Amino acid sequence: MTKLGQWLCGLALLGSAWAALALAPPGLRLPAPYRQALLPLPVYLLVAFGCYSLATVGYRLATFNDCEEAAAELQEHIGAARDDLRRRGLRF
């Protein structure tokens, strides 16, 4: 199963419990407190997705690491395509 089929399953079965709760059928009678905070609850759960997701991106981020070598080699690589060009009469 790939990951993208693992986060569906999950929160199919988040949001059915949430759907069940927060539809009280009968027999399942929650106090006022509990369904006061069950209602907003995929509010804030996407608030604190979004929370996670913008700190783990600044975090990559700042501790995302330069690849020296692989950017000489680079420029190694672009100063051969251009002396190649400047033969074949193209000029910069």
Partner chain sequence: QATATDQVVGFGLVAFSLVLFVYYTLWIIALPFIDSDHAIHKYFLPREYAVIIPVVAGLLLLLFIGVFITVVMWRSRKPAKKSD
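Each form is matched to the other, and the largest set of C-alpha atoms that superpose within 1.5 Å is called the rigid core. The structure displayed is predicted, hence computed values, not measured ones. Numbering follows the first chain given and starts at 1. What changes on going to the form predicted together with its partner chain:
- Once both forms are fitted on their core, the CA shift for residue 14 between the two forms remains under 2 Å.
- After superposition on the rigid core, the Cα atom of residue 54 is displaced by 2 Å or more between the two forms.
- Core-aligned CA deviation for residue 38 between the two forms: less than 2 Å.
Any chance you could show the form predicted together with its partner chain after that form predicted alone?
The next block holds one chain only.
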């Protein structure tokens, strides 16, 4: 089975579990606060995942060290490539 298939199966499983508990068929009655918390759970998980992604991006941004030498070397390469292409006739 492909990865997509696996993810979809997992989602379908969780989705049906949530639907079974949330739509409150007569045989399965959870106490009221649990049902109230359960109902927006998909939206909550989405927002939580969004928060986690934002936090990860922010953290990696803050802890990624500058590479001064690599930056200088890159500028050098860019300059050399530009001269070379200009010599061969490409106009910028």
